[in-house]
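In structure tokens, one chain follows: the form predicted alone.
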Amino acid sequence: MKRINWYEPRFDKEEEKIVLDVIHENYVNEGPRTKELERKIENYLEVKHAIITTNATAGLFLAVKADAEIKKKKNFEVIVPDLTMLATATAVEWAGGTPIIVDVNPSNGTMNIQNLEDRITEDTIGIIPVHTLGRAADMDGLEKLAKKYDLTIIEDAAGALGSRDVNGNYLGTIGKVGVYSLQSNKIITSGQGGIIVTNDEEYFEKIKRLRDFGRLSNKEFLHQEAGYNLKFNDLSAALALGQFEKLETRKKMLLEQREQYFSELENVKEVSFFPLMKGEIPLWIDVMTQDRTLLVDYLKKNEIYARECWPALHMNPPYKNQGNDHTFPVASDISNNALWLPNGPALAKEDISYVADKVKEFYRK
């Protein structure tokens, strides 16, 4: 019986060649390949600045830290959605702030702005909407609130590279700063890595300095301020450059995989899909299910390894003080019932059909 893993990356000879080129060039620290990747990202997303860092958590940290320093705030809060990977909140704490949690929309799992305004205080400096697995947060509504209260929007687009909103804007390019992930289960990967983008010169310079010991470049030997060592490296950049050439075909693949699952499972009443809007790219196949634990066990017995949704932030011990399942009913419901079915570049169409058949078989029983 073939083992079907949840999400696996795939690398080809193109990636192998460019990585070997870097090894032969003997420049494995951050250098020309990292700069090449940054320029490609800028051109693709049509932004002024892209900065590559160690991972997306570090990217969010740098964006929040820059915002707090520009605003000269030491005790501050940043609003985050309850349904997200822990890193969204962790990045705020790294920067010295307090993450404040709000519930999410039942339609797509993104931040519910109707609940957000009540959470704004005099200490709030920013909002981090998460574009959940490629689905767009309500950026129009968030921008109105941000303008009203003078808040900075930092987009967590970790799983949304290549996705657009209904206005045709790339997610991650609408707020002051956007952050993407190059982690192994993303649309393209270098194992780890984070992409920070902005059109704001002040934030670009501040983030750039914070990322590299307070310098704008390694040619600047007198450091203007204290910073961190969160630079990238050319070995990883080479891998990402090879993957980057596959971005458009990967987008097409993810849409086709989602459509196949939807077609094969649409008559299974125990399974429901989140709506997908025009321009959005579904990074993973997340579905709401009944009897999720039993379904996961049944799939595992058939060598299918699906994955349960993240626990909502308030379910994690560091953030239990912010509320409970009654405080955040929608995030709780999604977190307790959503399942990520296997997808990604390692899966063929027949693999997806096999998974769908086993899901149907489980509910028939």
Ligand SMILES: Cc1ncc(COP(=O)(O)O)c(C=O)c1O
Given for the second form:
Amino acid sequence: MKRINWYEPRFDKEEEKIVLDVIHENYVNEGPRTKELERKIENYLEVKHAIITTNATAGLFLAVKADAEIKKKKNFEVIVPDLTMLATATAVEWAGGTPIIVDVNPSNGTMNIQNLEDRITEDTIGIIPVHTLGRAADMDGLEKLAKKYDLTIIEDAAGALGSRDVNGNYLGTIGKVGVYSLQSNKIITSGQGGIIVTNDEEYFEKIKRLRDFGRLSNKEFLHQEAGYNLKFNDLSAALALGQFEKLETRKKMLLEQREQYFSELENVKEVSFFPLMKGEIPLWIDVMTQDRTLLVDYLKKNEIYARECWPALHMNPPYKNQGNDHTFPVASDISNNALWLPNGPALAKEDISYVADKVKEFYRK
Ligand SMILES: Cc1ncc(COP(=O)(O)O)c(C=O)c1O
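Mind pulling up the form predicted in complex with the named molecule next to the form predicted alone we just looked at?
What follows is the entire complex, opening with the chain shown before.
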């Protein structure tokens, strides 16, 4: 029986050559390749600054920490959506703050701003909307609230590199700071890795210093502050540079895979998809069904490895004091009923058809 894994990365000769080049150049610390990657990202996203770091969690941490330090706040809160990977909330805690959880929209699983105002206190310094797997959060609504209450928007675009909103803006480039992940199940990967982008000079400098022991570059020998060591390395940057060349074809591929699943499963009424808006790139294939566990088990018996959606934040022990399934009904519903079908660069059209056939078979039985 053929085995179909959930989202896996793919590399080829391009990455092989550039990684070997770096080995021969003998500069494996953070150096010219990381800088090259930063410049490429800046050009691509049309932002003033890109800073590469160890992973997106570190990127979110640096952004929140910079915000708190710039605002000179020691006890602070940052609003996050319930439906996300744990990292969105833990990054706030790393920075010394408290994440405050709000529910999400049924239409696309991103932060619901309707009752968000009720959660703003005098300690709130920011909001972290998550562009859930390439689907845009309501940035217009959030920008209005941010202006009214003087809050900083840090976009968690971990799974949204290359995705745009309906106005054509790249997700992650709209708020004060945006963060992308280069982890292995993302559109492009360096194994682990994070990209921070901003157009703001003050946040850029603060984040850059915090990331590298309080200095702006390793030519600076007097450290202005203690900071952290969350720098990158040129071997990983080489991988990311090779992958970066594939970004446009990967976008096309992800759209085609989603379209294929959508049309092949169109008549399976037990399964529903989130709508995809113009410009959005669907990183994973999330479908909702009332029979999730049974379907995942059935696929597994057929050597197809689908994944259940993240448990919503409030379902995880560290955050269960913030509410329950009644407090966050929409995130709970999505979290309890969504699954991710296999997709990504390792899969061919026949693989997707094979998975779709097995889903159909499950519902025929
Ligand atoms: C929404 C979201 N935020 C943050 C992260 C953390 O990214 P990283 O694994 O690069 O730290 C992830 C990881 O997948 C994520 O999905």
